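A single chain, nothing else alongside it, follows as structure tokens in the form predicted on its own.
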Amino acid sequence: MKIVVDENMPYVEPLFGALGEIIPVNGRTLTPEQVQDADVLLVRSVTRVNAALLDANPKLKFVGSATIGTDHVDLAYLAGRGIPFSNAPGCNATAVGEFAFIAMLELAARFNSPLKGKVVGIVGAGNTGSATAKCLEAYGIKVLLNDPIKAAEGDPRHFVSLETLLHQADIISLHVPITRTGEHKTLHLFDEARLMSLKPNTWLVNCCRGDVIDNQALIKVKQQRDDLKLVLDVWEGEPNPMPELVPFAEFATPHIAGYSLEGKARGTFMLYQKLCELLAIPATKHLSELLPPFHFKAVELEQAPDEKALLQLARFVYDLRDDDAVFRNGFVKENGFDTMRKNHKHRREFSALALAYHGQSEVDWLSNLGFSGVGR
């Protein structure tokens, strides 16, 4: 069996090596010739999976995408040809939620404006938006959810209109898929008018798709409103962000909010499980076998952490400032954006760090936030 796989997808060899021949490829430049005799195709969001890519392949048995979204895959085409497809919904939700939460803690420290007491509006209450809300609520932050699709589906959570969210939120975190047409179009959801309507000193965090914000309009608005603070992990025109926009972001990264080792492993593992199911063979590998040991065995707390100490704990797990610095130096280089993504192999999730503390009841919120081993 020939398995064509994006070279940036981790843990492919230990999971799929016994199932067939693995052919790594550049997912962004994948050609029909490279995939024409593949039995299995494993991609990420940078690969457009459609008739143009697959028409020359008569034998494809499975397409898997180690992503939450499916906007890069022509699902109708695959269904029409009877090619099974699976993605990995929720695989990197925890990573994205923790990234957004850490970014907010970093902004709070940078501008001496505590996160505690602010109102955070989350636009898009799917997997990543819900994971962000989980972190914030564990820390005692008031969260407003906006998701008209979830609301129409009968989701029991309380939702507010986007207008209400814009009026009340001190921080806005974006977690919607890119939808280019229809009643709930998200393309340029935050256009110039909406950006200008943001409350004074709003923090705007985008960890979903760059096109959800009109980046040209964002440049124009930031030139007039220095009070708005930006965290941008995604960009219009990826892998070529607008160079003029980058200096306006407090933190800038190359679409790696979901790139924790845990999230990456989980995404690939979910595709492995699905392929084994299709092949009617037992899945003998285990997710826990893939992850390396964390460099801190445990951190002992003398007292419940305040916000400054919480940020220090978060930095033990992931220091956002490092990726921001690398991005600013590297995004203008040839293939710099994709090179940074490919080389991003250090990020962990809160669960990697065990905390030891005597007063269990005082730090239950740390366990709810995701840290392991809280209390002793």
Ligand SMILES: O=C(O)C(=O)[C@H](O)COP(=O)(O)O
Second form
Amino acid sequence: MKIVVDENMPYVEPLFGALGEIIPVNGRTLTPEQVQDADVLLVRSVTRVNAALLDANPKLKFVGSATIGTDHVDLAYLAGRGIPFSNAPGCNATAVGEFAFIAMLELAARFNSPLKGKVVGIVGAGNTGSATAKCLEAYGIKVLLNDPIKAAEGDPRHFVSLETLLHQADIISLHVPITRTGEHKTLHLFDEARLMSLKPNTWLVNCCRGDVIDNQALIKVKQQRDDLKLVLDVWEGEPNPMPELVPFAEFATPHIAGYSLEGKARGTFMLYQKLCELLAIPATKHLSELLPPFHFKAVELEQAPDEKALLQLARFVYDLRDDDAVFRNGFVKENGFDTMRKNHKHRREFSALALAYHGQSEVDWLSNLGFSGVGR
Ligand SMILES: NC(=O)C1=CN([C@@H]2O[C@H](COP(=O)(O)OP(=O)(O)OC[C@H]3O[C@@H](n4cnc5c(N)ncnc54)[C@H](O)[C@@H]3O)[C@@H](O)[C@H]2O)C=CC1
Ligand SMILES: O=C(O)C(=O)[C@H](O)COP(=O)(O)O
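Form predicted in complex with the ligand, following the form predicted on its own:
The next block holds the full complex; its first chain is the one shown before.
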């Protein structure tokens, strides 16, 4: 069996090695010739999976994308040809939730304006939005959810309208898929008028898809409104963000909010499970075998952390400032955006760090935040 795989998908060899011949390819530049005799195609978000790529392949049995988003895949085309497809819903939701939470802690420290006491509005209350809410609520932050689709489906959580959210939230975090048509389309959901209407000193975090915000309008608005603070992980025109926009972001990264080692491993592992199911063979590998040990075994807490100490703990696990610095220096270089993504292999999730503390109940919230071993 020939398995064509994006070279940036980790843990492919240990999971798929026994199932067939693995052919690593550059997912961004993948050609029809490279996939014409593949039995299995495993991609990431940078590959357009459509008729142009696959029409020449008569034998494809499975397409997997180790991503949450599916906007790069022509699902109707695959269904029309009867080619089974699977993405990896939720695989990197914890990574995105922790990224957004850490970014908010970083902004709070930078502007000497504590996160505690602020109201955070989450637009899109699916896997990543809920993971962000979980971190915030663990830390005692009031969260407002906007998701008209979930609300209409009868999701029992409390939802507010987007207008209420914009009016009440101090921080807005975006977690919607990119959709270009329909009642709830998200393309340029944040257009010039909406951006201009944000209340003074709003922090806006985007780690879903670049074109949910009109980036040209964002530049225009930022030229007039220095009070707005931005965290941008995703950009219109990736892998070539608008160079004028980058300096306006307090934290700027190359679409790596979901890039924890745990999240990436989960993504590949979910496709491995799907393929085994399709081939009707047992999935004998385990996710826990894939991850390397974390540098720090445990951190002993002297007292329950305040916000400054919480940020220090978070930085043990993931220091967003490092990625921001590399991005600013590198995004304009040839292939700078993709090179940084390719080399991004250092980030862990809170669960990788064990915390030791004598006095369980005072720090229960740290376990809810995701750290392991709290209180033992
Ligand atoms: N930066 C990164 O590395 C990553 C980005 N993503 C992006 O984030 C998106 C969201 O991921 P998940 O939360 O896992 O997806 P999900 O499908 O679990 O949740 C998305 C939610 O958005 C809601 N929604 C759709 N249109 C809306 C609108 N107009 N207003 C408010 N809510 C709306 C849906 O009802 C759904 O509940 C993905 O589609 C992907 O594009 C996902 C993972 C990593
Ligand atoms: O899961 C998604 O959706 C994402 O946006 C991914 O985190 C993007 O990562 P790549 O698939 O482009 O490596």
